[in-house]
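Starting off, we have a lone chain in the form predicted on its own, written out as structure tokens.
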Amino acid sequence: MTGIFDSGVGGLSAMKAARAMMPRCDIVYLGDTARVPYGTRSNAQIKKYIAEDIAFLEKSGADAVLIACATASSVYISEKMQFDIPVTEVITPSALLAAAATKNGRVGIIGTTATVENRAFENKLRQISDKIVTTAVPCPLFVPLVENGLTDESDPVPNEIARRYLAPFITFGCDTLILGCTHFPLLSGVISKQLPGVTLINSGEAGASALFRALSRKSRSGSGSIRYCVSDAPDKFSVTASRILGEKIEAEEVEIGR
């Protein structure tokens, strides 16, 4: 069984990709909805959340975990955290895809405030190539937009917020943009309207691909079951998740950190 966690529904983009690649893999998904968003918290607090989330998933039977949250992934990397089971993050695979995609060597990055401040994507891109130039912009309102289902590209609310956040990238002239939060791919249509022609790197899909490569064939096999767990408001999560996944799901409320 594989565990996947995020602070809310954003990690479902990674879960959906992982299920497409490994349809027989049993998955337990954890949305830490009681503490969403992680991006406004301190590194020390996020580190505590990571440890508690992974402990819960391990107790639930997971023998490998994908951190489907760029904020948590950046802290996991910067704090050099170690666990008893294999852990995959979304920073490294996203940076590798962006480096391969860019033609003009200019890569933009959007993420939560914590992710941008940790400079995890920039540092990883610098390790890959010193010729890549980056600029990063925090987009803290994108997460609550997604959590509340405001993702339609025809809706003026997310479009106006995106216009303000993404204006610096037009001047910067990037041809590639890392969606440095797994919530953000759910706003791809809105983002592309502001930055037409720019290649968007989906950090959730990148993380799912890395997870696929990390798991053995045996670990990918199972009954294909998916268990959805949240730390608060299961009914609200179920409605939003059902819309995102295109199928009806029911989440159960669980306790984390006990």
The other form holds:
2 protein chains.
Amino acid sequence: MTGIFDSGVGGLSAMKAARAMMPRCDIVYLGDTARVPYGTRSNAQIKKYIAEDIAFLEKSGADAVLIACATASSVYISEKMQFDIPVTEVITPSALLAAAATKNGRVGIIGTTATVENRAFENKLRQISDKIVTTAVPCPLFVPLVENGLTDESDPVPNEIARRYLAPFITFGCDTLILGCTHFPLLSGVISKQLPGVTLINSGEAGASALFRALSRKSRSGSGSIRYCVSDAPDKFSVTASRILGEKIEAEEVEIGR
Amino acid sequence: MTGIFDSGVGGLSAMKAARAMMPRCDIVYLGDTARVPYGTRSNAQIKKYIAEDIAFLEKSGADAVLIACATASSVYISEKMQFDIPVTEVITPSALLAAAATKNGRVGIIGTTATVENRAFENKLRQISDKIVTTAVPCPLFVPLVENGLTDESDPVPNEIARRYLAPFITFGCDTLILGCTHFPLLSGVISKQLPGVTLINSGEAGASALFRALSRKSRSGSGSIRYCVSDAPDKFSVTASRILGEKIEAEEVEIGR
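Next up, the form predicted in complex with another copy of the chain. The previous block was the form predicted on its own.
Below is the entire complex, every chain and molecule, led by the chain shown above.
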């Protein structure tokens, strides 16, 4: 059994990828909706939340955990956090994929303001190769666009917002862009329209691959059950998650860190 | 001395109005940024937050408190919460103003999804007059637009989003619209462009008037000091608040409910 957590629905992109890779693995998904969004909190607060989220997943039977949230992943790395079970995150595998994908050595990064400010993807890329040049742009309106379902390629609103955010990458001339927030793959169509020919790195998928490698064959072989747990307002989560997953799910409320 | 609180920066519209009405009143403003946004939480959580926020303000010396957040105001009313000091909210005074302003008896309401779902403004209007007909529309993208500074009347993005949200009010034919979220007055220009001739009720201003009436003359006569307290990430709050207020402010971090 494995655990996957995010502050809300963003990590569902990673969960979808994990389920496709390991259809028989039992999964507990935790959305820490009582404390969403993590991106505006201080590192000290986020560190406390990560410890409490992982403690819950471990108690629920997880053999390994994926932090399916770039903000939490960056805090996990910068604070050098340690746990009893294997913990994977979305930054390292995304940076490795981007470094392998780029041909011209120019990699763009988009994320929440917190993720761009803490430079986690850039630092990791620099560790991997000193030949890669990066530019990072915060896209704070992408998360509310996804949460409110404004993701259609033909809709002028997400297109105009994407045009403004992504213009620097045209000047920069990157051939690879890291979608450094697990919400962003839902805007892939809109993003590709602005940056045709650029390889998009889905950080949720990258994180799911890292999780796959962290799990033993035994841990991956279960009944393929999925439990959706949230720390507040399960009905609201169920509605948004059902829309994102394209299937009806029902979340249960759990106590985190109390 | 008085206390004003919101989950974040939204309540600053009420604080600005309170300062204009009572320039010598000492004010403690609390932004509960560790737990923003309230609009997505359950009533039980919000009730706990309100009690903790008011306890902090009372301890800081406030003689009366304004709940400058429509979501928290609606929970305060529906849960019939009681405190040792006078507590005012934004819903009752907004509904009274709207009832006085409307000539055709048709009042529109916009707010966050939580505020529209709990029908607090409608219930209050119905208590005031059974002749008023209402329509309410949730505008979930307005808060992120304000938080990210996309409030310009000439910007196609807020205009297009406002056009979609506000179209039902043209059909409905209201002459008065309650801006049922303390963030929304910052989008007044954009909203008026879609609904020319409609009277906009600023719930922050309405709340400030109610606070004025709840305070004794002595409580209103101080040195005109303002203290900005937040429960997390004071730097981020200071940047956004300075932009909204048009003057440089510095927030201090405080512990709430721990």
